[in-house]
Each structure stands twice: as C-alpha cells, then as structure tokens.
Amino acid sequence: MTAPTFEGILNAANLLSAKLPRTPAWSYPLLDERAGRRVIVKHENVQPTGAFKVRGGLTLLAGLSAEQRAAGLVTVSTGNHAQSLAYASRAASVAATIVMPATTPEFKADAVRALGASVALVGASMNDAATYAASLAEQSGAYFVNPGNEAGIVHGHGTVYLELLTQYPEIDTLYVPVGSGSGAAGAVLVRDAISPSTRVVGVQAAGAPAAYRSWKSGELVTADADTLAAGLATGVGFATPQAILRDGLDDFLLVSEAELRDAIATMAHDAHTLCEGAGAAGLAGILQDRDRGVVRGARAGASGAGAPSTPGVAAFACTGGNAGSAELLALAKLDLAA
C-alpha cells in the first residue's frame, strides 16, 4: 500500500477542479447562536452523488493503469462510496461491480444501478459481502478497492479540506466524521501542512466504533457497527488511515445515536439542510463539547498559540445528504425549541 501524502492531496485537487466545482462553505447566525461559537459549514452534500466521497472515486479511477480500467472494478459498499466508484467508472469508461449485503435498501441499490455499475447483493453483513468482493475480484482479474486503504481516495478526500482551510485559515478545530477514516486522515495530512494551529477531532458513532477502538489501542480491531448513520457504520479499523489518525487526531469523540438525531434535525432547522447522519457527525461533536463545557482553540505550542480561553472558530463538512428512513424520521420527531 502506498502512504498517502499532502503532495497527493494537491495533486488531487488539481485533477478535480475540472471535475468538480468547489463546495461552498459558510456559517448561519442560528447555528453559531446554538453552538455558541462561530460554526463554518462545508457542503459536500451538492456533489453530484450527494456527498463527498466522488472525490475519492474520481482521483482513484485518474491513478489507475491502463491494464487495471481494462480488467474493470470491483469494491464493496452500501452507500457514497458505491456510487462514487460508480459515478467515477462512468466517466472512465470503466466496468464495475459494486458488492452489497443483500440486506441493503433497493433504493441504494437502485442508485448505484442508475451510475450505470452492476451490483451483486450477497451476504447477510458487510463482512460477508466484502468476502466475497474480494474472491469476485481475484476470479475476475478485476481490481478490488478496499474502501479505507487506497492512498488515491485519501487523497480525493483530502481535498475537502485543502479547500476548507485554505478558504478560511482562521479555523482553529475541525470535527471530521470517521467511518473508514479517509477523510480524516486527508484533513490531518492538509493540516499539517497549511494550518498547524488547527486542530482536528475524529468524530465516530458509539455503536460504530472499530476506527476509535483502533486508534485508541494502536492495534486494527473489529467491532460491531449498529448505527443509523450508514457512512460510520464501519465494522473493521484500516490500516492507512490509522498510520495518519493515530498520532495525528487531536482527540477523538464518540456520538450516540441521539446525539447524530440531534444533529440531522439541527442542521434542517438552522442551515436549512439535509445531512444524513455521517453528515451531522462533526455538528455532533461540536454540540457534545458545549454541553460538556469543553472549550477548544489552536493548538497548544503551535505558532506560539496556548490554552484557549475562549471558544474559537469550529468548522465541519456535510459530508453526505443521502439520507435514508432513519435519518429522515429525526427530522419528524426532534423538538428543537430549547
């Protein structure tokens, strides 16, 4: 596997900026008055599949060989990354399969379908469906993507937040949901490199917690995923984002199912958007610090910066509005008055 690098991330964004236009991001008054601080809102959910992840798909297919487009793709997915493989394999031109657990939603299936991928519905879990995406790719001679481990999604990723902090430098904390981990580690490499100061804190569902697991002990764990937000329900910690998050997170926050709830019906009511609920995690993370009195800053010893005695500039990225029934249902139930 090769190690993700800043260098892959300005690489990547320059590929995109021809794909795909940049995201807007900016903060609503109702919001900050919440969060009690200034909240800088990036909007992955207008991409052209309804998050993110199409960056990812789109910088993998451009690195590929010409012999690996030939021989096809094959990955394994119940969501964004689905039609990003999708979406990216129609503009290249490319065969794929997408492998779903045949408990996956029609309509999921459906959307991957409509990109023009063939899907194969195997399995009762994710772990099984990644099985046999594996085998269904060594039979083949196709090229399997594993959904956390390629250098080139990290990379596409990253540009997200290439974008975020280069638009706004003053952004001191950046809450970044972790499923896989790809998008938090692009946000470590980013920061590292253009905005020392800031912090970044990985933000994962409780019923989800395999990367937090992970990156606590230093060891791959697997662990039960049973989240309604599907973009976090990763079961398994991957290794290549895990050599970035692990020295280079801030802190990590775990979110309970309540908490995503309250972050999906939030962003409805004060910025007048639809996340699904990998989408609302940093939002999550940032009402779970002021309700915990926890007040973050820049980063102590960098450029000089100290403890922060007031709160700061908070910043995340909607990184999906492909929500499904669950997430659709918190909008309908959540009393947001107080």
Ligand SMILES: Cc1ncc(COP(=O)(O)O)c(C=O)c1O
Contents of the next structure:
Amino acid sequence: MTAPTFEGILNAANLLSAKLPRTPAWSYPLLDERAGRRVIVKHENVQPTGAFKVRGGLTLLAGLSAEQRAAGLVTVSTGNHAQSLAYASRAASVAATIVMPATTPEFKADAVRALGASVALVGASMNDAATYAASLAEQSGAYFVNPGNEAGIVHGHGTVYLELLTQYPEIDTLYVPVGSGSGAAGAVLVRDAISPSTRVVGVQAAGAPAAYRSWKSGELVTADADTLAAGLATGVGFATPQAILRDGLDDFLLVSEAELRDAIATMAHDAHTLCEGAGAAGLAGILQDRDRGVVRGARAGASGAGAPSTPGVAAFACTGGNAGSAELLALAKLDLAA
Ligand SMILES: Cc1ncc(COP(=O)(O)O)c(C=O)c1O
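Switching conditions: you have the form predicted on its own, so give me the form predicted in complex with the named molecule.
Now the complete complex, all chains and molecules, led by this one.
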C-alpha cells in the first residue's frame, strides 16, 4: 500500500479540474444563526453521482496501468463508492463489477447499473460482500479496489478540502464525516500543508463506530454498523486512512441517529439542500458542539493562549445527497423548534 501524500492531492486536483466543475461553497444566514457561528457548506451533493466519492473513483482509474484496465475491476460498496467507480469506469471504458450486500435498497443498485457497471447483490453485511468481492477478483484476475485503502481514492477525496481551504482560509474548524476515513485523511493532509491552524474534527455515527474506535485504540477494530447514514456504516477500521488520522485528527465525535436526522432536516430548512445522513454528519457535529457549549477556535490560539471565547468559522462538506427512505422520513418529521 502506498501512503497518500499532499502532492498526490495536488495531482488529483489537476486531473479533476478537466473532468468535474468546482463545487460551490458558501454560507446560509439561517444556518449561521442556528449554529451560533458562520458555517461554510461545500456542496458535493451536486456532483454528477450526487456525492464527493466520484473524485476518488476518477483519480483511482487514472492511476491504473493498461493491464489493470484491461482486466477490469471489482469493488464492494453500498452506494456512493459504487456509483463513483461505475461512473469513472464507464468514462475510461473499463469493465466494473460492484458487489453490494443483498440488503442494499433497489434504487442504489439501479443507479449503479444505470452507469453501466455489473451489480452482484451478495452477503448479509458489508464484510460478507467484501469477502465475496475479493474472491471474485482473485478468480477473474480483475483488480480489487479496496474502498478505504487506496491512495488514489484518498487523493481524489482530498481535493474537496483543497478547494475549501484554498477558497476560505479563515475556516478554523472543519467537520468531516468518517466512514472508511479516506475523506478525512485527505482533509488532514491538506490542512497540514496549507492551513495548519485549522482543526479537523471527524464525525461518525454512534451506531457505526468502527473508525472512531480504531482511532481511539490505535488498532483496526470491527464494530456494528447500524445507522441510517450508509456512508458512515463501515464495520471495520482501514489501515491507510487510520495511519493519517491517528495524529492528524484534532477530535472525533460520535453523533446519534436523532442528531443525524436533525441535521438532515436543518439542511433542508436552512440551506435548501437534500443531504443523505453521511452528508449531514458534519453539520450534526457542529450542532453537537453548539449544544455542549464546546468552543474550539483555531489550533494555534488554543495552545498556551487559553481557550478561545468565541466560536470561529466552521465548515463541512455536504458529501452526498443520495437520500434513502430513512433520510427522507427525517424531513417528514421536520421539527426545528429548538
Ligand atoms: C456521502 C458520504 N459521506 C461520507 C462518507 C464517508 O467517507 P469515507 O469513507 O471517505 O470516510 C461516505 C462514504 O461512502 C459517503 O458516501
């Protein structure tokens, strides 16, 4: 496994600038008011696949050799990584087989098929599906794309945060949703290189805490994955991102299902945006900090100079808008009285 680097993110940004438009990032007055500070939202939900993962897929495909392309690829995913690789494979004329757990909602499988990839619905869980996908790749000679441990994918995902921190150097806390951790690892590499005073705070669902527990313990652990936020529901820690997150994350928050639903509803109400659970997770972290009275401030000011008294500028990426029925139900229960 090659370790991801900031240089790799710069190269990915160069590559992607010819393939994807730059996504918008701005603030909403109602959201700022509710959060009690300025919040910058980067809209990855407007990507052609509805999620930031398309950046990782396109970057990974560009790095494959001619032999690897000819052999095709196999991967495992419940949704956005699947669409990302299907999209990028179609663009590069590479055959792709996506293994999805048998429990995957039909509309997610349909979205992948519509992008031209083959779908195999196998296994009761992501872990079962991943075992099957690895064996399928071994038998067929196809390249197995590990959804969390590919440097190319971290590089592609890191470009979200390169754009965000370049456009808004005033951001002092960046809240990043964590599933495998590839996006958060990219955010840490960018922060270290261009904005060292920015805090990077990971956010995962309390019902799917594998990355969180791996980060806490310093070991790769497995955990249940029971959350409406499919993008955060990885049942295992991944070595490549965890190696970067270990010292790079300033903090790691777990958010409840109620907090995720509230963040989804808030994005619809205040920011005219449909987020899936994982896409709203960054905001769930911001609102949790507000509720707990946590004031973070910039990194440099926090050491020695005492704790900051006013919250600074927060940011998160709405990483995806592919909402399923549980996320849409959160809108039906819209209650923002608090
Ligand atoms: C919308 C969305 N946000 C966040 C994540 C988490 O990203 P990562 O696996 O890079 O931690 C995912 C993962 O699939 C996702 O689909």
